[in-house]
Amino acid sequence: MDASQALDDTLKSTLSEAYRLIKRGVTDRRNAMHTPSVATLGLDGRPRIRTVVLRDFDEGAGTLRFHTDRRSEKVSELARDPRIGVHFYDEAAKVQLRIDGSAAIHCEGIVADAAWIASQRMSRVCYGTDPAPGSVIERADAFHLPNLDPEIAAGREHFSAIVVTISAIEWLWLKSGGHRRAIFRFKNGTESVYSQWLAP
């Protein structure tokens, strides 16, 4: 089904349509939502942006999940000012989602935990990165992957989950015989307490 089955020009059904894009992105790799990429505040200020993978989409509680090494830079600029964003393009639904919220890290516990569990062992590779990601090297092949069991389980020190609370959703979708646009915003990452059409 792609966007122009689903609408109907009322908010209740974009919204809708929002959702089914961002939940299919957390289960098919191949579709372009499963990659966003997220915006956060630099240590010095500047804008930083960079792709991640959507591990989980909560509708009922208004989350995204993704996972980054807790030595990245991204962790330390959400440590110091936890709003992000997060930016969507389906181009096969012609469709651009602009998320707003805020980040928590989780490093222990029941979150971190359950997600380095659920997470392929391709995936606890990237995490036991000898150096740390962002090290300066000598080469471009400077750097140690584990490959054995045991490094890669100590990878888990280094491991985090981020998830994000929207608290709005910009959609916009291109369409042929006139774009569509709206904001959504949310109280608690649940209550819907505002939406509104927007001139494309």
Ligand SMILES: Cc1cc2nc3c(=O)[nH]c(=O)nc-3n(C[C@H](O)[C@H](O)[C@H](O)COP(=O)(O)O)c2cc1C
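Here the rigid core means the biggest group of C-alpha atoms that line up within 1.5 Å when the two forms are laid on top of each other. Numbering follows the first chain given and starts at 1. Computed from a predicted model, the values in this text were never measured in an experiment. Compared with the form predicted together with the ligand:
Once both forms are fitted on their core, a CA shift of 2 Å or more is seen for residue 192 between these two forms.
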Contents of the next structure:
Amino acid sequence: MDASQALDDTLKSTLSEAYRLIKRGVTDRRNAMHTPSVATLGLDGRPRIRTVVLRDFDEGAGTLRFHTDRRSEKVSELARDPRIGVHFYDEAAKVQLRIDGSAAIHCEGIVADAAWIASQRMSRVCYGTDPAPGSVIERADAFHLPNLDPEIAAGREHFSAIVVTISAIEWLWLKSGGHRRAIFRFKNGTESVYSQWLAP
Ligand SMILES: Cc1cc2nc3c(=O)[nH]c(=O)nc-3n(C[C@H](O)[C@H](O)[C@H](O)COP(=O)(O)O)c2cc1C
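Taking the form predicted on its own as the starting point, write out the structure of the form predicted together with the ligand.
Below, the chain from earlier opens the complete complex, with every other chain and molecule after it.
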């Protein structure tokens, strides 16, 4: 069923529905919203895009969070230019969200520590990959993943939490009988919202 079917044609309830879908993406691992695509500007200026797991959405602060290896290319790209795009498509709800934001890279400190502590063992293992993600290797299996606890714990130095401050959400709902498209722009978290309908 189209999860947004009961939605009335107001910008306020449309934004609430966007928030509801994103929140479900954090908690429901089987939901399409759990694995958005994240776009950065490559070091050579080309667009770069990849899937990540959505770890948190803070509605008040207007932020999203995902985790990555600080040795990965996306971290170098975001360190050079923090502008980021996040794309979701919830097939069940028939809703696409395109989010513009700015990324902060947390390798040390409270945000990174809390995220690492909350991570499961199987997630932490990835940060012990040797050589670093993206390195050229001689054979398909010529890399090492830690399996002993001290070695897994040492992966902490490669872990980073990326916090995206949302500047805009573009909503597109493939509604039977007439699509709906809207833009929501933010300043200071989600406090100051500027909303408009757009032709789909
Ligand atoms: C379903 C799925 C979930 C993924 N989740 C993450 C993630 O949360 N963090 C991450 O860094 N990479 C994740 N990846 C791998 C990335 O898509 C990407 O291949 C990797 O991070 C290297 O990207 P980069 O070279 O652009 O930095 C995931 C891939 C898939 C298919």
